[in-house]
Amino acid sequence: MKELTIQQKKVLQCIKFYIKKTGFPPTRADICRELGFKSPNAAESHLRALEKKGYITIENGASRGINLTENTAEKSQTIPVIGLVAAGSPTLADENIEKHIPYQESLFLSDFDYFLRVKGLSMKDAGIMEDDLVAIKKTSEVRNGDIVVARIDDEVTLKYFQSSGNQIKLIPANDDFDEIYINKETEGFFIEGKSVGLIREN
C-alpha cells in the first residue's frame, strides 16, 4: 500500500480509535471535531485519499459507512520483533521471530514493517545501542545517510548507507568498526530496508 500522508495518518488513526472505543468508524463530522478540519470536506477528501491508497472502503451514502480494509486492520494488531537472522532464511522467516508486539501507529511517522533487535554496538554512536528494537521499513529505495538494514550473502547489518558511482559503502556508528565496501553487481548482496525510528524497552 502507498504512503500516507501525515494528515492521511492522523485521519486514519482517528477511525482506528473510534472503532476501538465505541465499535463505530466515525463520521465526517466526528472526524472535523476530533481533527479541527472546518469543512466535511476536508475529511472527506483525506478519506477518499484513504480509500484510493488501499487503507479503508467507502459505503456511499452511510454517515459512518467507513470500513478498515483486511490489511490496515491486521496491521494495526501486533507487528513482528526479528532476533538474530538465521544464516540464509528470509528476514521475517517464523525462526527468527522471537514475538509479536502491539502495533501502534503514531510511534513514527512512517509506516514499517517490523522491529529488529540490534546485535552488538556497531551504531551505538547514532544512539542504537544492543537489544534497542529499530522500527524498520521493507524498501530497497534507500538515500544516502539511511540507516538501512542490508543483506550480504548470509549476514544481515545495520548500517548507515553511502552510494557513489558503482560503489556502495556501508559504515557503522563506531570507530572500533570498519566500513564495508561492496560494489553493486555484487551478487548476494541487497538493501532490506531502512530505519525509520526506534524504541528502548528497558
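Positions refer to the first chain, counted from 1. The term rigid core refers to the maximal set of C-alpha atoms that superpose within 1.5 Å between the two forms. These figures come from a predicted structure and were not determined experimentally. First, how it differs from the form predicted together with the DNA.
- In a rigid-core overlay of the protein, I168 has its C-alpha displaced by under 2 Å between the two forms.
- Shown in the overlay between the two forms, fitted on the rigid core, is a CA shift at Q13 of 2 Å or greater.
- When two forms of a protein are overlaid on their rigid core, residues whose CA moves 2 Å or more are considered shifted, and F24 is one of them between the two forms.
Follow the form predicted alone with the form predicted together with the DNA, if you could.
We keep it simple here and write out only the one chain, dropping partners and molecules.
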C-alpha cells in the first residue's frame, strides 16, 4: 500500500479516533474542527487522497460515509507463531512462520512481536513445557533473570539470562541441561528478545 504523508496520517488518525469516541465517522467539518482547518475542502481533499491510496472508502453522497479499509482498521490483528528449530534463526521470514493466531490487545502486560513454539524441556522448571507458545518481545535490553531468546550462530535457545561484566550465563531451568557461558562480544551471539507471557493450547 502506498505510503501516507504526515498530514494524511494525521487525518487518518483523526478519523479512527473520532469513530472510537463517537461510534460513527466524522464529517468534513468535524475533521476541520479537530485539526484546525478553516475550509471543509482541506478535509475533502485529504479524504480523496486517502481513498486513492486505499486506506478508506467513501460512499458518495452519504453523510459520514467513510469506511476504514480492512488493512486500516485495527480490529483483531494476528500474531505469527514461529517454530523453535535448532538450526535456523527465529526471524519473521515467511518460511519460519508456522501459523498466525488472533491477537488481542492487552492479552499480556507488555506488548509482544511473535509467539515462539517451544521444543524440548530445557525450561521445564520455569513451567515452560514442550509445544508451549512463548510471547516474545523483540529487544536486546534484557535484565538478569529475564527469560530470553538467545542466538548463537544458527542455534536458538530459550534460557534465563544472567550477566556480569562481559560474561553472560544462559541458565536452563532443568538439571539435565548445562549452563552456557559466553562473551558479550562473541561473534554470532545475539539476544533476539525476551519472554513476556505464555500460552498453552493443551
